[in-house]
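One chain comes next, on its own, written out as structure tokens in the form predicted on its own.
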Amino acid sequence: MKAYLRSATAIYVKDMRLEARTKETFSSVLAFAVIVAFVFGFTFDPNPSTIALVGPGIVWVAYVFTGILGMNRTFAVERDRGTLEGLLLAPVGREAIYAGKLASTTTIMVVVEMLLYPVFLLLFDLDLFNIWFVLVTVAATVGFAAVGTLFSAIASNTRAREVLLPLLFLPIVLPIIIGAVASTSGALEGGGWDRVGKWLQFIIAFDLVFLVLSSWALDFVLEE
């Protein structure tokens, strides 16, 4: 389990000091969301009844497309520079350049996601500050990232990479669309645990699921 953790830290570390270095999928990944954000901005009537009614959805498209985009990065960065051979090559298990990989996404993402917070305030008047629609998601993330991951070592054997990606992981990431943006609604309008607590419990059971499957899986992917 050291080994594990070590390995997988190591991972993490070496993928967000490289970000830190080049700024390339960050910066791109904001800014495309900052986009987004403005153009739902300009397409809806930014009156309260409009807002409740699409507010949410208006959020998780811009956080499900951006974090598309960052995904996208997750491997190809490995095959452009050529070091994915190196990094199957070295004594790490398959399990821990998952891990390693999937906290790198989610971090991302997580960190796009709230600099989105105050653009979703000037522009919709949402107020995001809500403990349970934090809990949502950071639990949706996690959900998304497990995915994306896979998908991304999948993609990134293939050319049309940017279009294959959006093409596997949306289908498979629908049910935690649904819950984040039923939840999100719930919690926006003020309800505890019996408004969002069913879909919390949802998002976080798919979670566990295709962090294992993911995990799993991931071994097979990268030998092809």
Second form
Amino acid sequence: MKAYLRSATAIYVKDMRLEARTKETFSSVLAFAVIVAFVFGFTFDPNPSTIALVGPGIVWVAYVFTGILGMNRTFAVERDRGTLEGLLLAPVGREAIYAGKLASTTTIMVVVEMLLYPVFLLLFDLDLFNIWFVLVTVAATVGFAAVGTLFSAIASNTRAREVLLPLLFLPIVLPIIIGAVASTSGALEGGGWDRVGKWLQFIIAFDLVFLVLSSWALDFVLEE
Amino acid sequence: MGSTGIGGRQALLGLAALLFLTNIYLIFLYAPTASEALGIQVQRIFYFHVPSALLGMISFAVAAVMSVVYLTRRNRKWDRIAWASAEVGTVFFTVAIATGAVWAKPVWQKWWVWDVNGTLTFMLWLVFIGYLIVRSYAPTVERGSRWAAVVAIFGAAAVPFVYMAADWWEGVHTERVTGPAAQGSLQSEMFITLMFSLVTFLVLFIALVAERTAQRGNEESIEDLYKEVAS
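Alongside the form predicted on its own that was just displayed, please also present the structure of the form predicted in complex with its partner chain.
After this comes the whole thing, all chains and molecules, with the earlier chain placed first.
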């Protein structure tokens, strides 16, 4: 257990240091998210009543799309630089690789998502600074990353990685998308645990199931 | 498997054909015309829709269970069954979605209703498509099999969550529409026809999966022979 935590932390720190120096994933994903939010402004009439109706939906579509973009890079960076073999040959368990990758993906995603709060406030007058929404954001992002990290390992080994990841990822995370949109509506309408609690528990249950399942499955995915 | 059991498979296909002829007779001539609420003649589409949707779900269960067995035992036989089941299941789901839409349009005035069964069927259909595509992009057959098995298992694990989420979502947004299955007022001739149709589709499913599994087995034997000749 101690060795597992140490190797997972080492991989996490490596990924974070790489990201801090290059800012490759972070900057491209953030720019893409801002563009998506901006384009949404022209897909409907952005007046207060429509925003109340479609606001939660556009927030989560933007998050899911940027999430896919970011997760595509999780294993692709290793593959393109030829460091994946090194990582696999290192004397660490596959579960530790999974945990480290999961943590770094989640961190980058959550930071980007939170940086989008002011963007949504600016463009749509959508106030996301709400403790319940923050909790939903974190819980849902962990779920996305739990599934996405594993499928990213599959997709990065194929010729069609950009197409394959969303194709495999979206149907599986459909429950989180439904839960996140529903609880965001609840939170933005001023609801507390009564409106959000049920969905939050639901998303956390999903997270736990897929965290266990993914760390079990990574072995089968990475095996040559 | 190889060429053994070819007689059995042909007999099964023959049986499916015979059952299907009888089934069509029952559906169009024996079963009574339904009430207006169910769409009168259009209701007959249900004898195709319900069995294909149900067999789609069964095919998914088969693919997921066989995937678990394949990953733990690593015998290609289990993967071939899972693969065949996924292919046949994709066809059944497509039929279920198409017939459901054709029935819903005249009766409910819309092609699609976002209810639990519809959402789940559509989601599993998408998972199956991902399952089949991931194989074709894999660098080797073995890796494709393992990846596809993981996709099937993930899809199966998501089923209860999709079911719950769609159920709660529906509760928030629309009134639950009661489908003919929920009405419990099925006349006995209709019930018999539906049951017969279920059995027919089940036999067809088994026949197709057995045939496809055997084909894959043959393909792999040929592949092995090529390798032997080449080396």
